[in-house]
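To begin, one chain is listed below as structure tokens, in the form predicted on its own.
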Amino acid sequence: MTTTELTPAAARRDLRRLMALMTGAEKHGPAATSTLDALWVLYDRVLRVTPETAEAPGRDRFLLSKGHGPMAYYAVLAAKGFVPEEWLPGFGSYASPLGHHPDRTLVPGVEIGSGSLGHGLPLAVGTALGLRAQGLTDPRVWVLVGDAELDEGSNHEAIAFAGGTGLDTLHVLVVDNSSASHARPGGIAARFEAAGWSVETVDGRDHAALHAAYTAPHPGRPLAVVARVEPKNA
């Protein structure tokens, strides 16, 4: 059985096995586990990119803005063949390419090097605009952000610009684990809707619901998928 043939429960078990290979300090466990299912469904059923097409101009782009605690991301990349499983036990060590934040120059398939929160969404807007300027209208751009990351002011302008310009190749996945300092119920979805985005809110552990949200039509508007998971401190 290949990884792509696994049931959601079996895929989750295998991904957790891969994550368990990564040991050491500064793991940011909740940040990683909150994204696990959402990342897997995206890579397994939606993104049009493989290890063989990771440099192809027509590939879909995925940008991990929520770069701290990247074990789930590394586990998915290993499961899909971008990086060897043998790299995982060295996570965070001096000589390992798998750092506490992904590095696009060291890890195959990684589009951006992450760091301070709030940069990924503006970079995704720029990526979508750059592809449009090159006449590449088929590739889709996805970016994963955390709910707390939306407190950063850089995201306000990116959300307003993308909605106002109808940047429909742009997709934002917001993993909501109730860690934002300035949140209110339903506020994430309302914020994107007010800026002209199409919005889907789903259970971030439900693979079928995630896939349906990822593939929902949104002509002329960018798409935001709000994936709710258990609270960070639960």
The other form holds:
Amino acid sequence: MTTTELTPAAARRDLRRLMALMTGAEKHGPAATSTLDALWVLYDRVLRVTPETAEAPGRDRFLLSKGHGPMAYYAVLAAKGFVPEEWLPGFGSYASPLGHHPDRTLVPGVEIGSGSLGHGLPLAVGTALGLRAQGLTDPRVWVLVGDAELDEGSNHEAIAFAGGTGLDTLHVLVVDNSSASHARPGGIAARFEAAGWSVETVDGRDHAALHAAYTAPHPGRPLAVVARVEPKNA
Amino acid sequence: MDTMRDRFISTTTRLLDEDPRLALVLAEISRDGFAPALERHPDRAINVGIREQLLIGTGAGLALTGIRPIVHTFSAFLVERPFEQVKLDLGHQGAGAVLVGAGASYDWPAGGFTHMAPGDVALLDTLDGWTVHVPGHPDEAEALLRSASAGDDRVYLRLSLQSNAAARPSAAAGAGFTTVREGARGPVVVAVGPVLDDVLAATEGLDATVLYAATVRPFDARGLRAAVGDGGRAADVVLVEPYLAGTSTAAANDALSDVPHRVLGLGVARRELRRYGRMEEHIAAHGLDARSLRSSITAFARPS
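Cool, the form predicted on its own is there; where's the form predicted together with the partner chain?
Full complex below, order starting with the chain above.
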């Protein structure tokens, strides 16, 4: 998926319309939409996966680790045709495949079930290793985590391993809405840099900056993109 | 005789050479034994370091790409420490793996309770869809490992230093309960994995039927039902398991839900022993040596 016929403004309007189908609200607090722009640019301009290739071995993988507040994710999946728009109004209901945390076995295009924090990045490490072991060196693996989610020790295990082994098909998108309770000395970027990652820090609302960060070369190192958005409680 | 863990290392090393679909994931434990495999297959033999949550997550991620992962460390660090990863990264994702645990309930008593996992099978019992193999001999361990590595499901292979003198072909084939000794009216004694030799010694000369299985989940309800038969009186069943006492009591009760029965679950005590020493001393302390078993079984069984 490389192009869109929508302008950024039109795309944003359409995504907000799709999200409103789930929440019934035209407006959302910053936290609910914190991932929206970062996800859209990723799906619209970077990830090489379509509804037709959602099961293809050579597809790029996107793993939503931060499964909380997945409305933006579902809206993007609907906009790109992975799930029908008609599913959105049933969000969270008994008969709906769309839960308040996603389930990979219920939603086309969803790579992992998530909700419990700290699982996506280790799964992404295994996914990147599994693709490499099969000679699939082209697909890239992306995983989205929240800044507070980085508190989970499992993520630290994955960050240290991926950096130490130079797992350069692995990409982490950290959506930073300043929701962690305890500030990380040196900030999020320092944590990844210390572990040997390549790091880009950008305005998480700036589509051009996001795209530039997503596509920045990082030979021999995994890439972390820290996308800063409005503080959760602002 | 080599140990189950030795056999696991040699067999997995060969399997990695033969089957490009297989991968091995380690967290330092058994690294030295696997040095040739790590050297020969850098893409499929992976040591993540001392990181057990990552160990399970990595195995599950490999499985999501179509690889068959064999994931190994001590049982305490494989099942108990990263239990939520076992539950979610494998179960909830619908991914499979072969988890191979070493250490069992008291393989290294001098190491103390930190390296004991008597609750591993009971913990996995809270999850759906797990096959649990408790081999009683290295040959059984090898056969069960080979069949598990050829599948796609979720398998736990529980290796131990405790072993029976001889392998049982039916157990190696992954069968449920098979009759090792036939009694007339006495209790049905179920021996799981490496306790069989002690159970056979304990029931020598008693009127008891002895069943054996190295595969305890799924629980062979049909096999147990067939063994208790229809003797016109309540069935007496004794379960002897080398892990937490009573782990399979509920399964046995479910199997006999429409048959009058009594069940005695023998195994490792829940109370922490806080002793070091040797494995044999722990087996005796938990009442799992032949003499203690005979005493427990005769006290439980009614005179025929």
